[in-house]
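As structure tokens, one chain now follows by itself in the form predicted on its own.
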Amino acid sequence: MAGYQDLVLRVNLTTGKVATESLNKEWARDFLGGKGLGIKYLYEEVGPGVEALSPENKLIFMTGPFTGTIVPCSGKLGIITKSPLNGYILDCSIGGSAAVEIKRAGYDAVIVEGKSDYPVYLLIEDGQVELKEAGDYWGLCCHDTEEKLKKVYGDDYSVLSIGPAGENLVAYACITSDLYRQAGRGGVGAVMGSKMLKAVVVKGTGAVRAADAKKLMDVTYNAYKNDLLTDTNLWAYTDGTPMIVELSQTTGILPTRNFQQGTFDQFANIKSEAVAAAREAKKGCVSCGLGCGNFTRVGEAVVEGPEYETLSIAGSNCGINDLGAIVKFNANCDAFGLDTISAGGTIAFAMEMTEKGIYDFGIRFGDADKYVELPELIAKREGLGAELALGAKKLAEKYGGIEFAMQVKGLEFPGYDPRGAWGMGLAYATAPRGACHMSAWPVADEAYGEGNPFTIEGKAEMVKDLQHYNAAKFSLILCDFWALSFDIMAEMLSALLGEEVTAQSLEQAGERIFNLARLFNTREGLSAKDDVLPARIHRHPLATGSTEGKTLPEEEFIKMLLEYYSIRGWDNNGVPSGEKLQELGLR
């Protein structure tokens, strides 16, 4: 099957044995790769009720059909597991070079199962696979782990590693690669740590076969020239995501002081111009045609970033107006292996709890000195960090304040206030892994575009369509920042596979993938009662800016949610109907 290596590497950490098997080609045709194919394997192999941090859970590293080819912006790796943050499906992607090395080593996927009795790392060198003791690396930060392993094997090897946060099973620990790239949300690093797997070291020298290499080159060249290098996409190189700070400030949806306000008085300190002034270089993933990464230095702190989500959720949302403090916080999260969104959101919640007198966590909005120290404490579960490691929802369940714990299904909000973009509220509520901006991003039209942000009209259809689009795109593993159509994706995939793929079939694949993720979650007990937003969004108006006085009324949200269920072919409890499953071939 062109575009695929037809080989899955299976690693059992309990027995220490590795084996290979053929890729399930029927699944690959229906679920493409990356996100979708990983969810399919997990659905079939991890039954209901399995604890996320138990040996029975699996950690799946999945490439896509374009990985390792000349198609630009196809270098990310899908990582799929069951989330320790909420027990539901979790899919992440990570940039850098790991995906290409795995594919060139001859594998479409690496499935890790079981648990080792002691720390290990996985070494993959083309067809040679070995588990090696990692006692000398256990306890090290992500950067130190990667640099030490590269001294042993060489800079041309890719390393995926966890830091102390993953080792200590913090529910929002991430996996790091190429020093500054993270699979951040939902706790994939904790799953890796639960298996005592410190790192994956991989190098491949093989190739990926295209059915019609000449046609793929021609199609890719045209897409690169006419569709990628356009004003629609080049913002990623010129500014990167920090440009969204000003967009959100202007439209009144910039999270500030734990989503109490939609604007930040000191936003100029953290917007794109401030980041550009501290930028030393640009960087992109393997095969990247955009180079969105900003290599930034402020004092001794160095990051690839900070991205908008960090500038907002760990910046304005925590009342931090010092770019240097945000960069240092980001660098510390990267080093210790923490998701900056969940870390920032949890800290902001603790700050408000303190200021409201509900529980004194000893930190207030704008306290930059304490704030930059917290990633290490969280990762090591020491002092205040042991509490913050719980995440906002569990912290609220323990101490109160659940109405302003800004999360859905236990996953903390990203950087867009849904009181100023009502469709974004629906996207948060219905995303499979919890509050997520990667499942659908209607805010682009609602707040930043020409749409009306304060209506539910048309939003259910919009969110549904965007969810199908992203599910297909992230299963092919094409970068979020390349705004390309189903038609172009289908044309490139047809050339790669040597068979006709239509835009309609890709859209249906996206719908199939999204519904399978929902089935996984309903099997774990999820229903309409979980597709909800915090009370603050419905009952407490925004306090500043162009959205001052705005809420997302609960009755309007419920109407929008029920319309969404209906057009999806789900019942009023959010469960896909038999007819819909039959239509999608999910039986």
The other form holds:
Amino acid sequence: MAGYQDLVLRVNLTTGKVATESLNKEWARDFLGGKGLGIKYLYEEVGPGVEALSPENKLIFMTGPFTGTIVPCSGKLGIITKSPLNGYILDCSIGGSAAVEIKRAGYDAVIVEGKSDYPVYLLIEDGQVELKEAGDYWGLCCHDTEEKLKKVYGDDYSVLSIGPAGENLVAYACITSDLYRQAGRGGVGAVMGSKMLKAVVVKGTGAVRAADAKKLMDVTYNAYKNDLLTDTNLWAYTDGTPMIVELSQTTGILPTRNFQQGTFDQFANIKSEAVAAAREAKKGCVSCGLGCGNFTRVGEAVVEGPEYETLSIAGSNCGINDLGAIVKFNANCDAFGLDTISAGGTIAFAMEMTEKGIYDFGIRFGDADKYVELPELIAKREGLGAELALGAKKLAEKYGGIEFAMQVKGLEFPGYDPRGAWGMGLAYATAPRGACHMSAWPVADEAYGEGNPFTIEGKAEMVKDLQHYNAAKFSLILCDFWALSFDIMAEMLSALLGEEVTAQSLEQAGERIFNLARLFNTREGLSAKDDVLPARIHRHPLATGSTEGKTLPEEEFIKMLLEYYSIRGWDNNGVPSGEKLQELGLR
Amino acid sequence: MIIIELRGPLARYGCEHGEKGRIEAKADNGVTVRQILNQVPIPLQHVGLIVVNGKKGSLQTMLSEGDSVVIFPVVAGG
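The form predicted in complex with the partner chain is what I want next, because the block you gave corresponds to the form predicted on its own; please supply it.
Following is the full complex, with the preceding chain placed first.
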């Protein structure tokens, strides 16, 4: 089948058995690849009640039909597993080059099962696949692991690895690749660590077949020139995500001091121009036409970033106004293998708990010296780090403060305050993995665009549509930063597959994928009671800037949520109806 | 004088005193953001958030002497 390799690599770490099997073509047609196809495999193979950190959970690395082709911005790899935070579906994506190497090695997906008795890494060189003893690597930071492996195998190999945080099963441990890229959210690194899998090392020398290569070249060239390299996408190159700091400050949704404020007095220290001043170079993933990465150096610390989410959640939200400290914190999170968003969110919660006198964690807003040391302590579960490794929700359950533990389903908030973007509140509440900005990003319209941020009108429809759009796009897989239409996606996919794919069918695939994620979660017991926001969003008015006096009132939120369920064809408890499932071919 | 700063890729549409991304204009007769932008070849469909004196504005916002305007491109992703 053009666009796919028709092969899945299955690795059982309990038995050490490595096998290949055909890709399920029917599933590939219905769920595309990446996020969608990964969710489908996990839904079929990991049943309800399985513990996320048990050998019965699986870790799926999934490429998409565009991976390894000339389609730009197609370099991401989907990583799908059951979430250690909440037992729901968890899908992440990671940039860099690993996806292309896996596909060129001949596989659409690598499914890792079971658990090894000792540390191992997986070596894939085209058809040669081997599990290798990784005792010499266990305990190393992500960069050191990758550099050591590349010394053995060469710079042309891609490495996916975990750091000490993943080994120690920290709930928000990430997976790293190409030194500076992360699958950050939800604890995919902890799942990898629970399997004693330190790294995947991969090199592929094959190719991906296009059904109509000339047509694919033509449509891709047009899309590249006329749609990708435009003023709507090129901010990713000129600035990257730090540009969003000033957008959020202006619109009053920049998380500050654990979401106590929506503006930050010292925001100029962390905005795009400050990051640009410390920038040494730009970088993109393989196949990228944009290159959003900023290599930033402050003193000894070097990061590809900091991204907006880090500047906000681990910056203003922790009261940190020193870019150097944020870069250092980011570099430490990357080294030890932690998600900067959940780390920042958890620390901000601990800071507020301390300042309010509810529980003394010994860390206060703006305490940069202590804050930069925390990633290592968290990853090693030492001292204060042992507490912070729990994440904001579990800390609140232990010590109080649940109303201002800024999380949904155990996943800490990213960098947009829903009191100044009411649709974003709905997006956080209904994203399958918890508070997430990758499921839908309505802020682009309601806060940064011409929409009204303080209304529920039209938001249910907007969030639903964006969720379908992202579900389809991240299944193909294309990068978030290319704001392309379903029509262009369909045109490129038709040329690749050699069959007519319509924009409408892609949109429906997005809806199918989103609903399957919901089914995975309802099978685990999720219902409307879980689609909630922390009380602070409903009850504590913001006090500064253009969101002064604003909350997202609970009755408005519930009205918006019920409207959302209704237009989705879900019942009032958030469960998809039989009719909707039939329409989508899910029953 | 009104100073307009163009951000991101929009910076290439303006240049004053050798400073890329900057436009200077006079505040005649309640000039609007749109009227000033019409004087440069900036594609309005790519204009996103408009910030006037630190607050969200629009193409219709009327400007006065001394105002500071920042123009961002439309954004997607995050």
